[in-house]
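A lone chain, given as structure tokens: the form predicted on its own.
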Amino acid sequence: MSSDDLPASGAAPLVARSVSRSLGALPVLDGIDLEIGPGEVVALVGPSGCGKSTLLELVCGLQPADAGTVTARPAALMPQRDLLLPWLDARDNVALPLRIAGTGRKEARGRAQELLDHVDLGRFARSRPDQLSGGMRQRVAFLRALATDRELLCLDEPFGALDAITREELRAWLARLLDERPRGVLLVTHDVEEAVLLGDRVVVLSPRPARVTGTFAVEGARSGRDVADPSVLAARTAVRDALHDAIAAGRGGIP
């Protein structure tokens, strides 16, 4: 994909059409269509091993598609682990992508400090990763992904390694942060509740080779959602039913 193929700023940060991918002789993705609008959060759910992370890597340009087209703004990727550099403090970890992009040290650190202050982590700016809790490390990793102000943010099961309470706190924190600093987000998750609490739309994939089997809109502002809200409960039920149907179909109808 060349820069001439990129959507104009303000257009959809991601448009994927009829995307297929095999790893050797193993078909992984089969004719995927996916679009994310400006400021929209799309959650991707599917059975384990169906190809969610492979699709994320295609979107980020880390793998090529065998067929179809992926037209995307340059993406900031947050993998499953925080991958903070242990010899850098929180401020310099957040500033790292800015420094790589050529921003001067003083300016990059100033911008990183702003982000840390914004989420009440400013007093931990000089702390190294081993001095931070798991939830704080994950917040720093999010800020590092946000620091470049890219229009597309790709999150690969970002809460998977956290305990249930920390995961709940970080979901609410991320919802508020994305309301304040909107951008297109592709969230890969195995957690249906997480998908409907954070996503404007939830896309359900079949077992490998992955196909889109359903797309579900979730009503209401992300930062105001609660698992007890009727609209959230209805979306969760619809997504879970679609996921179970896709899994059963992949087993030849065996529940």
The other form holds:
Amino acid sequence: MSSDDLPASGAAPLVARSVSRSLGALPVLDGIDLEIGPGEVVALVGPSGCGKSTLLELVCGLQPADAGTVTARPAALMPQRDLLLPWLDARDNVALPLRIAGTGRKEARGRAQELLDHVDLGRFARSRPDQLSGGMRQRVAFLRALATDRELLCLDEPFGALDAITREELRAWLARLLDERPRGVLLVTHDVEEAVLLGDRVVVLSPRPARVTGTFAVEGARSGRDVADPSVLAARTAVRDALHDAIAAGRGGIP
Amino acid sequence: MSPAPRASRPSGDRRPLPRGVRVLLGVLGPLLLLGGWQAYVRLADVDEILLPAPTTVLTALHDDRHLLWHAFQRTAQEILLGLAIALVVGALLAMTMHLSRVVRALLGPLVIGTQAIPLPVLAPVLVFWLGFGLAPKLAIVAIICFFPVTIATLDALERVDPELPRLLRTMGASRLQLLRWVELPAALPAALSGAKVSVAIAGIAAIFAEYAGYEQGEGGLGGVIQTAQLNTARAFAAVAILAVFAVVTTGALAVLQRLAAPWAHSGRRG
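Compare with the form predicted on its own: the form predicted in complex with its partner chain:
Entire complex below, previous chain first.
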């Protein structure tokens, strides 16, 4: 039961086996099994308050598991609120994890600038977060997670704080970027559409204490997907049904 | 004299006034006060040993300019150095109290307690310990001035988003790195805000310190006031210099704050 056992490089960035966790007397996670392969995007959906965030913290090493094992590569976290440092410009915010890992200022800035240029945000490199729009800040926050070259990214409702139009735009942007630079991704969301548009697999959790009630594969390249695709539609219906069943079961079996 | 700007905006508009208008009004306020004061002294035929007219003070400013300039340099030194010490000590104290709950519990009541000590009690003790030179003056100014700095800095540190340290921990940040990337930048503008609050009381503290530890010829503006006796205009001239100096120092601190922490001053959008 540790979160810092490192699997060999090239192995699955995340393997969680029968993970349980209680907060005080409250059981939050109940025997979760979860695996993310290299470059695989796994979307985690569940009713609100089901323990998604606790699972994410376990994976990021912010909390220990009470039982079971979490074997995870060091993860880069992208929180729901961008949490950019207001005193750093976009470039230095992207470079922050590199600086903390001990990279020199010049090299870290160079790599951050490269990333910003790659997504056409180069001209905002010297703008502070308060000079950027919400969508722009969220992009910078994602680049910050990407900057580390960590094999596992944890995205905690990354678009939850954005308006609908910006969210759609950013979803397409993220899909493209993840196809270009594949990483193992654990995407926590309560938006079924977002899950099936971005995930290779969608894992449905039950209400607290969370158990995995179903796993659904979504076919095809992320960047080509559209809500109207038959496979996406089918996956969305399946995930939504599974989610409703899980919630109904949590209420004591009343559908 | 320029006419007052017309009230053309709807009430409740909190946009800042244009810079020129602001400066003009800032000058106009004191001028109105001085005008009223001048009229009162002249019309009511007030004894100028009690309350000299502004024009009399102006004459004193001119006549005693060498004496006042010499005294001002001494007092300004005490105020600026004392403030600098207060800024550093106050910020360090806040940092330590923030980092250690034990230190916080230990020093919290003491820090507040120091602010309750009346200057007339404190000053002679410090003069006794530190002699009549610059040291006791700096100590008095710093003791009076560190408090707003500590409180403002501590407050800013407490208000740091708790999610930030967690995020940095996932990046593998050490306690020291957390301090360097999050807490120090968060504390900096607050510490300077605290120092701005301290400027005015720094002047009072310096004058008092000079009263308590009066040195012949090196008494600063406090010495000038103390030895002015019936030359009330000279004492008022010293006070006028102090007041102008407080305004200028506050302005300089505001500029410093803008330069050191530009993120704390821009409007948000998006």
